[in-house]
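As structure tokens, one chain now follows by itself in the form predicted on its own.
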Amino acid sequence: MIHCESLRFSYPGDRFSLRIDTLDVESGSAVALIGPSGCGKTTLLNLVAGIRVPEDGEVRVGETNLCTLTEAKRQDFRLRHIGLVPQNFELLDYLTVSENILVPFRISGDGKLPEGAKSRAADLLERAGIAEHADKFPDQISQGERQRVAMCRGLISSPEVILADEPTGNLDPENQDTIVSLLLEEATRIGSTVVMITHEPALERRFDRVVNVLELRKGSGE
């Protein structure tokens, strides 16, 4: 499902550079990305999402080489095929919890909600244990509840690929378990491929495979 080859990326004016010879993630599998801070985990996730474009190499999601697409087409591909769960939630303060979950549909295509979208949002909220907060605004719920909202938003379109950037960061163990359980159970149910960044060793056993990004870079001669 995901194939990265000969990736070379650096930020302008920054000494950081990411070099990865190859990374493959099988369809339907769940992979945890680990490694020390600053090793390139988030950068790699952004390359797979098409948010960033490598200076060299290719990133394939399914049969699509994201590096050959324009920015607009990468965004369209991302909205249609990839569910993102950012570390800092990125919820819109002026929308309710339910409205935030439905945002991916509002910014794609003609902006209309597909049939059954509201029912699916309600189901995800129920399974996430936050159905009672559907009509509240982000500043009216806790950090753990906001993270569950972000997770539901990433899952709402039943994406082929789910990319989560340390969604359990700064959460207590109970909330960590709730978030990861929701992610992996829903991914299994809809057949999604999962790549999640984590710093929590206790969560690694929940995944099919653990990839250390620092070791990937060493394999590239870094």
Contents of the next structure:
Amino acid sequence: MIHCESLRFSYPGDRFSLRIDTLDVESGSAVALIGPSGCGKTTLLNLVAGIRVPEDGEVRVGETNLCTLTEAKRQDFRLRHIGLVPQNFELLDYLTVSENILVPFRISGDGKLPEGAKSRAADLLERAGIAEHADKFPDQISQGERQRVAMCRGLISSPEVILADEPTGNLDPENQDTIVSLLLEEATRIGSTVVMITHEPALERRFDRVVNVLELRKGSGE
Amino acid sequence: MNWRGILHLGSRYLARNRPKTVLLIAAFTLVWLLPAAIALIVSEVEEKLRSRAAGTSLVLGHAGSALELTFNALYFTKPAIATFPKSDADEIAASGLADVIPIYSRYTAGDYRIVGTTIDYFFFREFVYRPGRAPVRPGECVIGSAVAEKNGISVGDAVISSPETLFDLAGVYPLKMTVAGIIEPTGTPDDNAIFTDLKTTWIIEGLGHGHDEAEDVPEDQKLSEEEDGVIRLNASVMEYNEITPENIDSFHFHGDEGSFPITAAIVAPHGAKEQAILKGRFANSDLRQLITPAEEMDELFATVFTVQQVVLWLLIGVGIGTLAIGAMVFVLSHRLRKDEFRHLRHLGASPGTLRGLIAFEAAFVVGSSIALAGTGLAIIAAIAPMVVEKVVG
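For comparison with the form predicted on its own, would you give the structure of this protein in the form predicted in complex with its partner chain?
Let us now look at the entire complex, which starts with that chain.
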């Protein structure tokens, strides 16, 4: 499902550079990306999401080589095929919980909600255990609940790929477990491929595969 | 362009940040509305004052403020101007150079000016009575349409003059006047005035009065009875405070009518030559002035426009400042929302959608403020004539 090859990336004016020879993630599998801070986990995730473009190499999601697409097309591709779950929730504080979940539909196409979108949002909220907060604003709910909302937003369009950037980083162990369970159960249900960054060893065993980014880089001869 | 999404997200942002949105809209509304409203009201006042002034050739009055004289004679708003003998106006009429209409505009009935004049005034202003007729004897009056409407007064009802001061025992007794007619609306200060003849206003002033025949009053109300038959009465004699067909014959004036006061006289010269002669005659007079109201209005509005220009420039300065602050609020707000836009971009929002979002919010604030200012201006335009009428009569 995800295929990265001969990736080279560096930030302008920064000594950091990322080199990865190969990374393959099979369709429907769940992969945990681990590694020390600053090793390039988030950069790799952004490359896979098409948010950043490598200087060299190839990032393929399904049949699409993201490196050959324009920024607008990458954004469109992301919108249609990838669900993003950021670490800091990134909820819009002027929208209610249920409206936040539907944002990917609002910013795509003609902004019209597809049929069944609202009931799917309600269903996700129900399964995330926050249905009673549907009409509340983000500042009226707890951190753990906000992360669940962000998770629901990443899942709302039943994406083929879910990329989660340490979604449990700010949560207590109980909430961490709940979030990962929700993510993996829903991904299994809709057949999505999951790549999630985590620092929690306890969560690693819940994934099909654990990839240490530092070792990936070493493998590339860095 | 994803207008539906932009509309949804933009409107939700504005609604959630209501205080900021309302404040910005209010500030921008004032920026558009204030200069326009001032210009509109000044224009309304100017039109009203100028049209009245243009219809009146000359006004005779006591030497002093020409503007106060204009306002007393034309708009009945400056009662406390110096009076002069009616004979001065009669002299002009006798010269054959002009028609002269004396005006004694000093007393009130409640909030409304009582204007003592002659029947010529009613023809000069082309009054139409609906219903009723012009006053034909002392003690009768006709009232402006606004006076009638606001107070529910009909023909046959009475209006009572107000004493000048609460304890005015010296002479200005309340006089009950019968309404003979109601003037059809004119859109001029006449709508808010009560017109009667000069004699009635002099009776209000105490220059004329009516009472029982001196021979018939009780002895204790007599001061003395001279041998030549002249009876002097004391102040306890009851004077009539209403002129009726029964007591009208008892009303009389002590003194020469020509010496009785008026506040102004409208002078309508028979031609340009006569006007020039009259103007020349009063050009160097220390006691009287013969003014051209239209010229006084020109002078007044020259001053008003100067002030208006200054005010408008100040408002434009304040407006530019307000717009700059508004723009800064937008810029700062978008800086604060940098993360939000970055994340929307990451989620897949196109640059066009993000630009549309920013443009929508700015357009909504500016558009709403223009719409509100337009509505406000329409309301002001609708009520301006009423407000102006209230202020300048």
